[in-house]
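First, one chain by itself in structure tokens, the form predicted alone.
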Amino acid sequence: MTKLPLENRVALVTGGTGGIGTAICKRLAKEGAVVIAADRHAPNVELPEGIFFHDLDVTQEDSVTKLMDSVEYNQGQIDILVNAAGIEIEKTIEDTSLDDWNRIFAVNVTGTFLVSKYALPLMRKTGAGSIINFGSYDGFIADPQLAAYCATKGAVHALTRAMACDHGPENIRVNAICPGYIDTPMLQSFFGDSGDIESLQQAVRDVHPMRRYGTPDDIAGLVNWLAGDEARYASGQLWVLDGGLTAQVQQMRL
């Protein structure tokens, strides 16, 4: 029987029951990994074989350490960490309250820091590991009224590079995936619920060279590659996955 690429590996995915997180969990499990889907929200469907849910609030240190204790007891190690938990706030800085600002940094940045910090000892047990953070194309350029979100993603980009430098000598690779428009509930929230939504959605598709926005499975494919041995020399990089959106001069489309 052919061995699966990620067989005998343990993957932890934060935000594991969200739109992108669910696709990632399913893909990693399909490739043979034992997957822990960690999230504040329990799945509303039965999980496929090889995927296990664990409650997690990435902003709370005791919640993170409790999860790591559970993983150490039940699986004994972590080979792959995907920091996919994240939220979006659609405001300018003038409209963003301090509570808004602290909340989005707590989830998107502090959550990435805390989960990575406490996963590292479990990665060292196997002598290797792959950490995959979630940045955004909004960490390079900006959409209107996403000021705090853009700031958090820029922070994740910098943190990813720093982690790659610090832990590369331990054979722990760290990369970030930077999605563009991906068809998730978060994207639908960005579109809103009034007016001609379909026309707006089509206009967004048309601004992409590929004339579509991405799917969670598109993201899961890149996660799978970065998690596996074929990406053994890939570290410290920000992988933009946006259908060519940021490759073009936008003014040429006017």
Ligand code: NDP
The other form holds:
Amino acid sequence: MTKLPLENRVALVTGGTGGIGTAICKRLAKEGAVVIAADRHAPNVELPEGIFFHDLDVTQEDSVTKLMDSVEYNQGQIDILVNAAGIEIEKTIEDTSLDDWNRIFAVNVTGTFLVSKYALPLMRKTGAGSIINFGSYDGFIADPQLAAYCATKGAVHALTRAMACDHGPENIRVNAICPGYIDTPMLQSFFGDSGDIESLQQAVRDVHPMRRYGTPDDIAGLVNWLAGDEARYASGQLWVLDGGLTAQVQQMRL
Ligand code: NDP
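Since the structure above is the form predicted alone, I would like to see how the form predicted together with this ligand looks, so please show that one next.
So here's everything in the complex, that chain up top.
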């Protein structure tokens, strides 16, 4: 039987039951990896073969170390880490409380730091690894009313480069995917639940050169490439996947 590209690899995906995380877990499992989907809540559907759920709060150091102990005991190694857990708070800085600010930094930035920190020893065991963080196009340019979110994604971009510098010499590659609008619960929450949402969504589609938003599967395709051997020289980069949205001149935007 032909060997699958990610056979014998172990992948840990945080936010693994979220919109993008679910698609990533399925894709990596399809490519042969054993996948641990780690998230705050177990999925309400049965997971496909090769995907195992583990509860995780990325903001809590003891929750992260408990997960790593379990992975070390059950799978023995980590080859691929995807830091996809994230939250969004839709506010200007004046409306953002200090609690809001600390909460979003705890998940998006501290979570990426903690999970990566404790995954590294398990990654070193195989002499190679790929860490894929989640930035955003909002780490480069800003949407209105997403001030703290934009700040967290800028921090993830900087952290990605720093981690790539530190761990490249041990053959651990670190990249960030920076999505544009991807159709998930997070995007639905961004659109809200009042007013003419369909017209707003159509306007957003129309402003994209590709005339649609991205899907979680679009993102999973790039994760699969960055995780695998074809990307063996790719590290320290911020991979924007936005249907051409940010390639346009400013006047073309909404
Ligand atoms: P979702 O809200 O669908 O999924 C995020 C997942 O992260 C949820 O399952 C959520 O659990 C989980 N999570 C939140 N807090 C924690 C925590 N403390 N510990 C563990 N898990 C946690 O979002 P997406 O799938 O859309 O987003 C995935 C990543 O992509 C995020 O980093 C996001 O910022 C980024 N991104 C998304 C874009 C989009 O348009 N969708 C655009 C640009 C970037 P719960 O449901 O319980 O909160």
